[in-house]
Structure formats: C-alpha cells, structure tokens
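Okay, so here's just one chain, in structure tokens, the form predicted on its own.
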Amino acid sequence: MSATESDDDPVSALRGVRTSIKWTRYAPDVLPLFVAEMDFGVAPQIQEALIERVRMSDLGYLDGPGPLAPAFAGFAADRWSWIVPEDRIHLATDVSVGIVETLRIALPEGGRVAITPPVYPPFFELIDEARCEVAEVPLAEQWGTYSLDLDGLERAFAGGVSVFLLCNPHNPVGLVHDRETLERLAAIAARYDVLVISDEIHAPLTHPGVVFTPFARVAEPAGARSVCVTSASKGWNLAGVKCSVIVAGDARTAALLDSLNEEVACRTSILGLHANLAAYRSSREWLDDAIDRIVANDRLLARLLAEHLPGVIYHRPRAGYLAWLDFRGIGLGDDPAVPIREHAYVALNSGLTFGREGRGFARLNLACSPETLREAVFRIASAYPSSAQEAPVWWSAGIPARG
C-alpha cells in the first residue's frame, strides 16, 4: 500500500480509530490542523516491523543503534550523497532528546545558543532545559522570502554565543538552505568554533526538483563542528514510537558524543528502532508517494487561498509538510489561531509559539486529504467573509507556482 492508496478517511473516521493529541486535544466539531502529524495511514513495511517484534516478545531496551546505524547511512548516502561512519551514530529518544543531551555535554556550565525564529517553539524550551541561554538572531526576510541573516549570527558568535542550534529544512517557513548558505555559515562557526546542532528531521520530506544539503557534509571540509540530530518520524509519521539518532559531523565532536550517558540510548524504544529501520530501508516508496501527495495539497492550497482568503499571505514549503500562513492582512490580531479556531472551528498553530517573528502568522498541516484542506479553506473564508480583497502583489511569498 502506497500513501497515496491508504487512509483517505474522513477526519470523523480518524478521530474516533486515533488517540494522539492531534485528535483528542479539541471538540470533535474542530478540524485539527495543527500539531506535525499526518493523517496518512502508516507505511505497511513499518507495520509489518513493529507487529513482528510484539509477536516475538521482543520489546526489551537498547544499548546502541546496532542495525539502524548502516540502515540511516545507507538512506543518507542514496539520498544526500553524505556518507556516514557508522561509529558516529548514537541513539537518543526523539530529535528533541537528542538536542538536550548534546547541549549537556556541550556547555555543562551553560553558555549562549543562537536559534533563528520564527522557527520551532520547542527550541526556546529545550536550551532551557539544558540550563543555557537563547541569543536570538531572526530569520532575514524581504518580499516574503526567508533566508539565514549571516551577519547577524556572527555578530552573535563574535559576541560569545558556543552553540548555534540550525533548523535544516526550516520548521515553519519550509526553507530549504543552499548549499552555499551552508558553507559561508560553516566558514563563520568554524572561524569562532562554534558547535551547530543542526536538527534535520524534515529532511526526508524535501520536494522534487529541490537539493537538501546535510550540513555536516560542508562543515567537516571547512573545520567547523557539528552533530545532526533527525529520525523518520516525521518522513513516516511515526513520532509516538520514540527512536532518533545523533550523528557527530567530524572527529572532535564524535569524541564528545562518544561522553553521552548510556542512559541516552537505554531510553530508546525498541519498537522505534526497528520502525526506523523499516523506514530508512524498506519504505522509501510510501516516502515519495507521501511527499507527491503532500506537493499536490501545497499547489491546491495555493490556488485555494487565492480563491477564497486572497489577503492571506501564503509562504510556501520547500520540504515538509508544514504551511506557514501570513492573517496580518486581513486583521485578525497577534495570534489569529484562536479566532479562527473558535469561530471556523480550524485549529491550526499559533505563530506566537515561534517567537516574536510570528505574530500575525499561524501554521497549517498540509499532511491531510484534499476534502479536509478544502473544507479547511472554506470554514475560514466563511468566518471572515471580509477577507476576499485583493491579494498583495507578493502574495505567493515569491516562489513560482508549482504546475
């Protein structure tokens, strides 16, 4: 079974068969758009896998990556051509984990992390957790076109900041960074021996015709160091199963990892580990059907907007699954999530959560049916009939139209 051949439930369907918050946090009347979930039924590879191991008892803990180190340097290689030492692969239980963990071992007296909002809320938390600082340094933006303000995060490392913790794709915008961003960034963390966390959990989500550069593949060559931190959790929905991995850029940090607590690894689940390895080996094809799906509701969503909400800014996707909506324009306040969820019963993410830089935003999931994305669009523009006006000249955030 393809993505494109499973679950095309309706969301009444899904609500009363699923118990994530996606479909549990807000009254049944309420389409949830929000939380990074997709609606699509799981690859039958990654199925197959975990009822395998609950048939043969084998839900006991882990100690290492074993057989999903080569399973992800294999995928990395095909995909990214970025070849992997497999002795540089640690476990941890979600990207988030991951994060924290390498943050402990990196600053055990604290320091300054730079992260670049609006970008994803858990990162202002995690640093915290991890007894650091945030030092801000937003996205550049201009005619609604994103991009990594360069100079303002080396005026950040000048400035004393140890860590720059990167969004590679860009969780809201769906910025994909080229690889030229990538090398002057690596020139500049190396030159002040920055560490870049990058988180690369998107990844696998990038759209056709688009590159994604791993950027461990262009900082080790500049001196710079760095650790990934991603999982197919989001390229195969799988977030509740629980298994990530981090990967250290080059050899000084690989000896850093190589300090992480066992405990790190033991928290891992089992069933995750050999999801994960289900994905990376045996369900790219569920992977390209699911991105081929999810381009076709960013194209119809686009056309959708301009129909119906065309005073709403749309910055399209460049990976992922995430639509990252501009309401400034038609004057539904700082936080326009609570409005439409409360009178066009969409919930949808709150821009705030992703800094300051989000006010006026909010974010959508695209990872649904094409009727739920319709009926999405309809709610909304029927809530604020008003909002039909014409559309700003850059409306599509600059990007062409995709077909």
Ligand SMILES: Cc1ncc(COP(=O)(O)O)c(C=O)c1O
Second form
Amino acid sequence: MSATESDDDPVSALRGVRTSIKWTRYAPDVLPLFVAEMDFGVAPQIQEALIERVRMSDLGYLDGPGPLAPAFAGFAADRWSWIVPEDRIHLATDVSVGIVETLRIALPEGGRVAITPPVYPPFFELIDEARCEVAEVPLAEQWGTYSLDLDGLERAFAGGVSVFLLCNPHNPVGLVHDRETLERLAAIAARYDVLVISDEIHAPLTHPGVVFTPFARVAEPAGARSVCVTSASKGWNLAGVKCSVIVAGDARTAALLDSLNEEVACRTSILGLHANLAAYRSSREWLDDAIDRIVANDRLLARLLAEHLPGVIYHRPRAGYLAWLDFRGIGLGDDPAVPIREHAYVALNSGLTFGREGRGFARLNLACSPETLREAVFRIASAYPSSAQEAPVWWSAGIPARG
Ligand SMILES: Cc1ncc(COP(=O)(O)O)c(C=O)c1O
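May I ask for the structure of the form predicted together with this ligand now, the form predicted on its own having been displayed?
What follows is the whole complex; the chain from before opens it.
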C-alpha cells in the first residue's frame, strides 16, 4: 500500500486496528491529533522487509550498524550531498537513547546542555537522564517567524555550556535552519569548543523547495565538533521498531563515539535495522508521496483556519508534519490543549510541555487524512464560535503564510 492509496482510513477504522498511544490514550470520541505518529500506512517495502525477517526467524541481537551504514550514507549523499564515512556511523535503540548515550560519554561528570524552547519536550528529560543541567536559550520570534538566537547561544557557550542539543529541523515550529545560520552557529561552537548534538530526525520530511543542511556539513569545515542523531522512524513512521544512528561529524568526535558502550548497539532492534534499511534504500518514493500529502494538509489547514478560526495563528512547518498553533488571540488560556480536548474532543499536544514559550500554544499533527483535519477544525470552531473573530493584523496580511 502506498501513502496515496486507501490507507487514509477514517479514524474509526484506525482505532480498531492500531494499539499505539495515539489510539489508546483518549476515549474513542476524541480525535487524536497529538503524538507525532502518522495515520498513513507503512511503506510496502518496509512491510515486506519486516515480514521477511520474521519468516526467517531472524530476530536475534545486533553487533553494529552493518548494512545500515552504507544505506544511511547513500541516502545522506543523495538527499543532502552529505558524504558520511561509514565508520563514523553507530547504532542506537532510538534517537532519544542516542542523545542520552552521547551526553553520557561527552559529559561523564555532567555539565550544562543548551536547548532552544519551545522544543521537543523530552529534551528536558533526556538531559536530566544523562545527569546534566538544562540551559534554556529560547528561539527568537519576530512577527511570527522563529530563528535561533545566536547571540543568546554565544552568551550561553561563553557562560559554561558544554553541549548544544540542536533540533534541526525544529520540532514544534517546523523551522529548517538555513545554511548561513548553521555556519554562524558552527563558528561560535568552534570558538567555545562546544559539542553540537544535532537531532535530525525530521530531516527526511523536508518540504519541497526547502533546503535542509545537515549540521555536520558545515561544522567540520568550521572546526566544530558535532554528532548527528537520526532515524527513519519519523520520516517513515517506524517509532515502534526501535533503531537509530549516531553519526560523528568529525574525527575528534569519531574517537569519542568509539567509546560508546557496545551494549548501545546490542539493545537496538534487528527488525528496526531492517526497516530502516528498507526505508533508506527502497522507500524513497513512498517518502515523497507522504511529504506531498503533508504539504497538501498544511495548505488545507491554513485555509480552514483562515475561514473558521481566523484568530488562531498558524506557524507553518517547512519540514515535518507538526503544526504549531498560537491560540492566544482567542482566549483559551495558558494551555489551550486542555479545553480543546474537553470541549471540542480533539487531542492536541499541550504547548506548555515545550517550555514556557509554549504558553497559549498547542501542536497539531498533520499526518492524517484531509477529512480528519477538516473534522478537527470544525469541532474546535463549533466549540468556540466566538473565536471566529478578527485575526491579528499581521496574520491577515499573510506574513506567516507560505505556498
Ligand atoms: C525532535 C525529535 N527527536 C526525537 C524524537 C523521538 O525519536 P525516537 O522515538 O527515535 O526516540 C522525536 C519524536 O517525535 C522528535 O520530534
């Protein structure tokens, strides 16, 4: 089944067969548009690869990335012109584990790790799990446009931050950091010898016309140390099969990653490895199809909000399928996801979990059928009819809109 076939079942059909958190956390009358999982069917090549491994009873332990190293390197070269030496690629259970294990070897005695809220909520906990301290350097925001606060990051680096956990592309705002910004970041990181761990899990889902730059591509020439943590799990919707890669961006970091405990690879799922292999090698068409569906939903959501909830400001993603919605203009309080779930029966992610900067915001998942998206907006607009009021001037001027 491809991403464009009949796999966009109505929500009720998916609820009948799927058992993940998306389908079990809330009552059946709640439309689940929260956790970052897709409603699309898994790529046929990946389904086959998984079935084949089970058929072969090939379900043992792993010793390292094996064929995944050239498969990932091939994808990175074709998609992003990033040439990755295969011996710099290591295996981990998932991207979260990759972050924690990298922090453990980079900062064995603990240390300060910068993050840029609003940001993927587990970043706070992963740093804590590695017995390190969070240093918050919020994204800069002006007229609905987010960017890295490079001056703030430089101050943090000068003030004792040892590692920067970069989200590239950024969850939840869908920002794909441009090359020039990343080059400036690399220069600052090199100046203070800060290791940048770049979480690039959303990169395969970069939208057409947008250029994604792997941080390592600009870091190494600038003399900065970097690690890329990534997986096919987001792009191809494979979170449950548990496999990711940790990639050293330079020779010094390669030596550091060679000290990863061998258990890190052993704890990775062999099914996950084969699913990732099939994704990078033979499911690129499926990926492009999925991106097209996401981009169509992005446009649809922009239209639906303009029509039915014009007071809600939509920060449109340039990668991935997460929509960052600003409800402050319509008075739903600090945590709009709560009243929206209770009164409109739509489950969104609470903006507050992304950091203080998420107050008044919520995150919506666009990787669903257009029907589901329409239903979600209609439910919210019906629950809050007074929200169909004037939009902020700069929104109606179309400043944050694209495409
Ligand atoms: C930025 C980011 N990193 C990591 C993850 C989780 O990845 P994994 O399941 O491989 O730990 C997510 C999931 O949505 C994410 O958005």
